[in-house]
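Taking the form predicted alone, here's one chain by itself in structure tokens.
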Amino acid sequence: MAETLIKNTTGTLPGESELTLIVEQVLDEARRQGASDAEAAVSVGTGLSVQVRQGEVDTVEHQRDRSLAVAVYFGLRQGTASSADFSPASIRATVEAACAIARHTSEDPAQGLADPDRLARDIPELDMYHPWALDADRAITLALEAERVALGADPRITNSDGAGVSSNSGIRVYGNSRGFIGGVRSTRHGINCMVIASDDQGMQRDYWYTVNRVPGELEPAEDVGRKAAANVLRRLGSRRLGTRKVPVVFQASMARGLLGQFVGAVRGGSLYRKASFLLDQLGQPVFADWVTLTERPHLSRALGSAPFDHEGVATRQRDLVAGGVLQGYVLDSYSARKLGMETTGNAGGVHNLLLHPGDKDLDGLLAEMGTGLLVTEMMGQGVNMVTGDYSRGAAGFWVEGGEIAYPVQEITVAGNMKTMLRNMRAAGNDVDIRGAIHSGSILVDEMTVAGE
């Protein structure tokens, strides 16, 4: 079976059940070898991408990758060990390594296996297996179709830095000697397209992208280019501003970023590292009293989905936040043992958290914020986790009288994540669900502006 994986170069994956049986070899080889319990992941991806610049193809590449990651327990010591081959006498070397090195470490009381009754039993269809049947030859003529495009919409674009073409497809297996084993396929496609315009006050670069499972569902590739094509051409003639107090939209895919660094804070590492600005707010208001913020792992076709997480927890909807309050954590069975907690399902990340949208565009709140600013780009860090303190670079628009006036550039946009969050003021219904997170537009009443 493993030699047949490995003579498959056709871009096919196996099956589940192939996976399935490796996955059964290691925890039976990991109990051969004194383990009192184990678990294993297995995961093969193919892939092919393409990149052009200036009608020329620049890169093909056809990706085919596998991965076992084995982990085992003696008691409270924990090994770990990773191999790419799945070969038997590879999968008794790696769970031979892992063993080795459990025996070695230190007992720790938060280490083992996801709680059983915590184990996910019915695994929901979430519809993420989606191929593209896809070649080469295709793949390069909708990545020149989004550049071409892009470099004919005005004169003023006189460069590109590039249109991509992208599609993947993965299966994962999960299993643990708690009885469960579990298998996931998706697939993920995308268009990227980025170019350069100048005119006399200098150059700007602007980009798109869509991302789906379903490759029907991609926005055309002559959209990415037109839409790559906007964006830099609005850019065109960005000034500084002079140091302020303002209101602040950050555009729904920046808004997505801002969330993340919520996500982060409340994230089961950070926490029992009592590395994070929201240590002991479960409970408490830390967003404006009219955020919601819901976990739909369940989502048909989402890029987020799961319906199991990485150690084969459950995934179920809930709400992160309500009313503004704190109603729950992020996390995995070790994070939670450390807090004296349960996991919630999320090793491996959220899944589809989604800030419920208001009823404006963005557009409306541009009419709402009235006169500060829109940020379109953010660059650098710049988020100190432990204060919340917040300072970033950032490029947009300065916005007067509800409309846009003028782009911006080289501006600094600081704050402090806990009073942000509970100046959250509005979210728009733009939302961005190319991402685990899924968010519109955000109004934070007031932050600081520095440039000039």
Second form
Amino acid sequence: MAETLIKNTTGTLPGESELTLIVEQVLDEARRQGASDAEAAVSVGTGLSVQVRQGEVDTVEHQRDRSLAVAVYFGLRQGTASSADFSPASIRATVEAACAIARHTSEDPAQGLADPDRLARDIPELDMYHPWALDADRAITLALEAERVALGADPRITNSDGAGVSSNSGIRVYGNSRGFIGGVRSTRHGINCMVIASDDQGMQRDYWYTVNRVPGELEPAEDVGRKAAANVLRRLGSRRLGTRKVPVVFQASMARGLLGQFVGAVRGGSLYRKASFLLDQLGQPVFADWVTLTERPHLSRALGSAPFDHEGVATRQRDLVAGGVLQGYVLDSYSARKLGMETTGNAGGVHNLLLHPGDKDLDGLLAEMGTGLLVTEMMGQGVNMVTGDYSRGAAGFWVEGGEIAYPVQEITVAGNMKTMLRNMRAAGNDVDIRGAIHSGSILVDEMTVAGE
Amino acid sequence: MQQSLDIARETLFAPAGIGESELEQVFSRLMAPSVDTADLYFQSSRQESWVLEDGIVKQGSHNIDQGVGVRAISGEKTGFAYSDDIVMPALLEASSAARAIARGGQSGSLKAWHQGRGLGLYAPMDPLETMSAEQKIALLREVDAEARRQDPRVEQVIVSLSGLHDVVLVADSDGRLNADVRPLVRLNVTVLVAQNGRRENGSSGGGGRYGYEYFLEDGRALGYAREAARQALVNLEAVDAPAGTMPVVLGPGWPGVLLHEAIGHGLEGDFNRKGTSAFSGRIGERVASEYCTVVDDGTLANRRGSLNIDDEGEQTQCTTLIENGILRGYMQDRMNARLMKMQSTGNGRRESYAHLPMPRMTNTYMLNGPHDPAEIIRSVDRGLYAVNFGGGQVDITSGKFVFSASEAYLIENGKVTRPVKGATLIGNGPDVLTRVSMVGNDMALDSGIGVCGKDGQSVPVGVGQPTLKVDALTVGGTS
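Let me have the form predicted in complex with its partner chain next, following on from the form predicted alone.
To see the whole picture, the full complex is given below, headed by that same chain.
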């Protein structure tokens, strides 16, 4: 079936020492050009991705990306520049461009490198680098397998959007003029499949994917195909709903998005701009009292792990929310200084933020809800971070007496984030860990569903 | 176009010593008997951005990127590799990787190099050089001051200014060379206001394929500042949006995001070749009311979504998608056009050399209809009047789409009354335009702010429409 002859694998990465040398060259150049401080990040990534469709190869892509980013400081003024070229001439030009910008920006008392006492000293080994000896032939075989299983699952599955397999490796080295330098090597592999089912009412599409740092931890390709098929089949016959107020269960993958919006509201950038619906809520109950959210940056092999953040600041485990009460913010050095606080080691985002699961699975949550809406897909942005007003397109299932009654589509779900967080009634134990936020499904009391 | 090709050769080929014989060497590596077509996409881009916040310019950044994407197509199969180094060894290596999708030995069929056709919709200049750093900073400060001058309730103003100088050259296995030098500028203002503990925001902006002086003409930049402040202040008064299905009147200009989501994506050639679009196989059928004529037009001078040539070297054009309600055509890139036995419509676009091209929109808009906008409002007993939007999204297979209003009002007894909070509108692409019962005569294009995402690739686009009425659309409010 596979029609390819590619034998090269995803290519090799340069060593950490090679990139460390480039970071040092950048920092030296910044010093030479008169910067009082500087920081630089250099990264190289390599990857292979294949896409198949209807039993044939669609695309074979070889990726190789490089980037060099530098920030220079002249006292309290900053300039940044980036390039994909690591040559000495390019390093000089990139630093020059950053310095030229710093000559025109204003003095800003919050500007500067992370405070030296917050920089990581011991860098824990988080086991994030597991290259996959995958060539295009093998990748194609796996993708074809996922798609074959999905297409063969039921005669109502009539078409395919394809299946894909990807493998990426990367290394990133960060250093600054206060003496910090550290590198992280990581891999990320995935298998995905999306198929289309149709009946006399029209077509539906749905998908499944698996992603992991370790190739052997990926779900088998046939499971990806089977789940994609199951997801799309149950959407056939989708109806609309009349406008009503009902409880809503956000399936785990959607619940992760909901928590992502909460994180956006307690991020430093939103807070110091006063562009958040959670201003001045530190120490206040913002969630229902059973909710605890713990950040675990040092989990071995996890997708959101990081030994230090994008500024070299040590990451550490902490409760962001405990017993429903907001314990801290999500800050980098700049926003922390703007708020008169200390960085929380979140330059670059949160690290494996876990909503502590309840003891019920998804079926148990639906039983607890009784009658209401299960949301399995959301569309559009529709969240006003300043007010918390929430209104998004949705598809999913109408649930009666704790049982799925029929699929629904072309409806919206609306409320206000502040109320939704306080009205969270339960979390499932079906924790989805395919990202930096880990959550099971979430049951929220009463939201407005608009439809016919 | 000759000027663009000269600039592109100088920028992209001269440093690496690439000439026609080197290109021939690359293509002879790339072509195999089963390779139908192949192309090289050379690109050099330079981008800057400046951000003002808290009344000071606190951030500036500068980015340089260049590289070459190498693609070989065999039937429905595509092999792709790229390099961020434009040098012969990297080009040859990428060519070997890309052609590995096809079996068979070397083939030497190369045609004589010739220059492709293209338009002259914008000047082949570097917009970053059209103002000094001092002038750029002065512009940001004036915009900030203008926004703060609007009302004492203005608390925070964020102004960003960005410019892109993009030089591309496409060489394909037909022997065609074509180049484009693409300037693009953008200015954006966000205003936060507060009153009695209630906070709201508003934002406005614009731009296009111009130099930065565009923002000084006709007081445009200051106009964005006033508009952002006005929107934020309107939102302070907004009551809960209604929930349910009702008549919706959409204002002119940016609300054309309706067309982009409801029908635009569903009419892209790749989805229709694969039969995965809700519009697949429906050319010649009625998909809209008789008042609706919708085009995708890449040939408008200086527009954000316009291109002299697309990213496959094809001259852009104005493609009629829907004519008086009847579906007329799809938007095509070369590969999907060939497989569907159609012609490329100049819609082959890519985010960069590191991405594969696919059919994408340029400027998508609806032509004027017969109705007076005031008459359209008067015709509604109870409904929503939505004049500004955030983004939208579509599921092209089921046809369901959303777009989120950021400024909207109730219509009661034929009059626009109270402002309501932002709400998402949801509908079904293949039938929403059949419910368009009135189309105004006030067609406007957006101010130059659109970014379209597809398969992880972002490209600048434009939208537009006259005021129009949809008899029934679902509004996702709470009351």
